[in-house]
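Next up is one chain by itself, shown in structure tokens, the form predicted alone.
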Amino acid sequence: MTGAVMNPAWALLAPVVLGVLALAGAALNGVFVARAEGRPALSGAARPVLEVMRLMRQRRRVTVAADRLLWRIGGMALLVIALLKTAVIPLGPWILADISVGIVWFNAMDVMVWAGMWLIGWGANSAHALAGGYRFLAQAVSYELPLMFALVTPAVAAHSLRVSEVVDAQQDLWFVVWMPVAFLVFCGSVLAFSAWGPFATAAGADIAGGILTEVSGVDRLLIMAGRYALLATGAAFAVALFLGGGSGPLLPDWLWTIVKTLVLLAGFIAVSRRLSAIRPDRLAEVAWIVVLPLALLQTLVVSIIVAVRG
């Protein structure tokens, strides 16, 4: 991985990877659901292809006096971030903006989402969208500074911000070995902030679907696309940080980082499945009493690690 390089052409690669990735999590959702209902596993696969194709034909539904500009925007808010987030995840030897601040770029886009949430509770002008989209606000306070030390952990490590260098400080040793709490609390915030599994609260069944509610078409595609898309970006971004990346024996780098990456989502689809959903109060009480102290006692760790070697 040493030497990234900054690739144009993988300005048209990336978001082919990255919809190959997104389709391949709901397929994966799909089997999942398929074997719990005891269907075969190959029509749930297929499930999404029909899903789009249903949704493609379906006409789209508009409430009464809806901000349909606001509401459109933050339908394909979700896709178009999580298409910036790819920009500073190296893809074996290629990256596309190898800056000196990928990591804090990777999280402000994560704060990209919350207003695209907003957005889509908001501009529907329906009370149930709006409530999903209050839980979404409530969960993100909750996750976010949790997330910026998962963040900062690895970067102490590798005294850098830069993507590229964080993999590189993993050659000898995988960052997820000797810091578990921070790649634990990043691969929850992944599901977080995809609005996914028992963080799925502002879609819930409860609310009528929340945000989900009223979108329907084309415009429910591309947030369903858009959270897909977030839970890959967030598992590739995983591998950079904590599996080394592209590290691997006989298989070229950037097969690893996707190999990697398919594993990770299929855990994050597989485990997210098996636990209820988490109210946003009792989210934060967990969050701030247990989740955020561990997370600094981890960068505690690190730090004084990375000090006593020098």
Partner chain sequence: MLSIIVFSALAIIAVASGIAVFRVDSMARATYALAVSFVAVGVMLVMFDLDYIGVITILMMVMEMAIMAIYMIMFMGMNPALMPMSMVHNNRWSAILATGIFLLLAAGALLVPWPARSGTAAPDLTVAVGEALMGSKMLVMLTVSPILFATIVAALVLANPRGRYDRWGDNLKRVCPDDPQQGGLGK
The other form holds:
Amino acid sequence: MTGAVMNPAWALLAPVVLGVLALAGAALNGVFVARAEGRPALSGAARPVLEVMRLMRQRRRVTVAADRLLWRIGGMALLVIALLKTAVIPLGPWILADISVGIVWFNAMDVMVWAGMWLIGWGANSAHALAGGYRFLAQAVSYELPLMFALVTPAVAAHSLRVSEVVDAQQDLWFVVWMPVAFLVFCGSVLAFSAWGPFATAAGADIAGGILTEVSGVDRLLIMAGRYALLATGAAFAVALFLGGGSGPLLPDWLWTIVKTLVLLAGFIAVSRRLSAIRPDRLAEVAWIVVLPLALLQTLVVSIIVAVRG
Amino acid sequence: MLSIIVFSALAIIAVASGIAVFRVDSMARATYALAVSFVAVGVMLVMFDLDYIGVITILMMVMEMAIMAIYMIMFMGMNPALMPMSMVHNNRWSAILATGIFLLLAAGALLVPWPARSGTAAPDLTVAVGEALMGSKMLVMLTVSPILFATIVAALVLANPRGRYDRWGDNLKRVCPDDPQQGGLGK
Amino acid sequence: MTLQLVLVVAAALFCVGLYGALSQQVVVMVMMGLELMLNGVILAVAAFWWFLAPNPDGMLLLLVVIAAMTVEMAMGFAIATLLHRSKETDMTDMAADLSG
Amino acid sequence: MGAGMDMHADMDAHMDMDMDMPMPGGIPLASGGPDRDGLEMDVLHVALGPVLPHWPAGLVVRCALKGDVIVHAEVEILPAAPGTALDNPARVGRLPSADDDRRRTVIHHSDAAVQLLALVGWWSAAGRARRIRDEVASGTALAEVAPRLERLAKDVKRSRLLGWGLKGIAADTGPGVQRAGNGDAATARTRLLHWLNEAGRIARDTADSYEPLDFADRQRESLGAIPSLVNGTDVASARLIIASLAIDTSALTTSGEARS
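Form predicted together with its partner chain structure, per the form predicted alone context:
Okay, now the whole complex, with that chain kicking things off.
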């Protein structure tokens, strides 16, 4: 079952799996872009690889009086955070660090994204980039509380904050079935903390690229890779919390986990292109007055069901 | 042995970044130095098997410092470039007082004959703290939650210059609130 | 790792914070000093808990300290904003003028 | 540094020191001023343009910002290089005909839609509008693109998310200008719908029933309205407002003079 003790050497494999998932996401996005522009889909799928090579060779742009230290830290942060998240995400029967507070760990890591995104915006010393950093924080205070309650709900149902026990608790029925609101809020928050799709306003075109305005070369590569990696870890964690983890017929557990993660990731990317951006100033009121009470209500309903069933 | 090395490294990081808070010339750096100090202490708590409280400390303090940075920059208005800043008073006396108290506390820590450890930690501390909070020590929770709620209300009242009459008109009959920046609800 | 070592570290954090809280002029910097002091307090409480009496009740004290911290921050931000709005000042010394 | 008594004198000394401090990176410290929320904010001077993605080429809006709120704006158009006319089939060596004029209008309208849709981050719709524009520019029959324009207009009209995002973005440049038809003040959303509907109608109707583009006058009016429209909005809203004015700088610098 889940939670088997692992050799720490497997930790080296986690970045590889994460990298493959992130690359798959980027390739899929490339296909969507290519189709929208009327180019062959295959050229779009190859796009991320070419982009990686281009950015590796590109020279870094320098801005006047940039805070280099904080800028570099911010640039690396997203990818590092995504890697730290993989520690508590189960891949079939295996999990790197099945700590007793896995869900809180995941939450703490996505709060780190606040710092990372803001530092990227701050470091460049440019008006548009800074506006992007602030926008992300404004968005973050809107999504974080609903996200917290969306994370709490499966934990309540499973009587545990340990991710493996949450997966085990879904043997009979996937949590998505009786906590759909929490699932949707979680998916929206994944898009939001990856600054993706309708929540990509921190890097929006209306502020000339926001946090991405001044970054180039390796920094840009790290940030883009970090966003895809955050999206992939978010999808993988949603699979563990709501979609029954590795359970499924015929195929082995680990393959089911990957298949579900890829499907969810593809869903995120496909949906994102079809929606227009949600500006943080519009989001705040809705998040606090509509979404947060809904998420709370979901937690309450689940708590009552759990209490009644005993 | 390993735990002592790790702990010492964390201790040096925590204290050094704590000192950096008041030494660096940029508010962003000062704020995030404090965040680093908190993260180091959070990891130390995890070393004491306080998983839940340690991770929560990291979570809350990084969040708080991200917001703190906004206030630092808003109220101290300087650019990200490393502008020398000296905004201190009573510098010498503060330093003397702080050093004196440190010596006193450190001497106390080293000289007081601490009692031996009594009792053992519960196997799952997160469950234990949850049961204490919802069981025998529920009064704590019952006190803390209204205080937190009162804080939210009080902070909003203090900081918000516009009441609902400003937003909804003298008869509160406006269809759409009159805000400088429109929100997501309303017409 | 001994109780004495942890307590000395906690005392160091507390006193660095104390120095900051006493010497800084800007409200938010004073708050940072207070935060650092509470940081030391958290570490000290955790050490007492772990080395002297590891029962669940001690952890509640930690939670209360953390809650106190959030209250301090929220009120601090609110008051700093209020001061800024009413007097266009953010210096603790100038805040004394409000009493007059 | 004495005790608390002489603090104010002490502070003044600090203030004076500020003046002599080296300016990091050669950038002087910002000066303050009250903002709309009653907080004192640093004033930042930022020029939007002349080159930005999805921005009228050569347009420069010099803004004074408090936070990201524009408190003062000035508009300027940089003199353009002689027109290359690549985007304008009417100028590619042939004599202009009614069809070319019609084509030019469709291109202008769909181009404006591309800019606005890209700015609100609706990439799939922006991509559709761009493909229509490119096909019209490269000579596809107008009747072929008409149904696609109408479908796009319908999707844009139906999108509640877009309506919500563009809510309250005013773009009313004054009386008699591109009204939505029902007499409401023009907003970014009504303008967007107007372009798409007009482009669809012009592409479908072969009868000469469309309103010809009279750039120069209207453009000048739009340009003059920018400072008052963007005052008090944040930079992002200002970008949407300016995009919804569909300013064609080439019409103002070259053909504008020729036409007026």
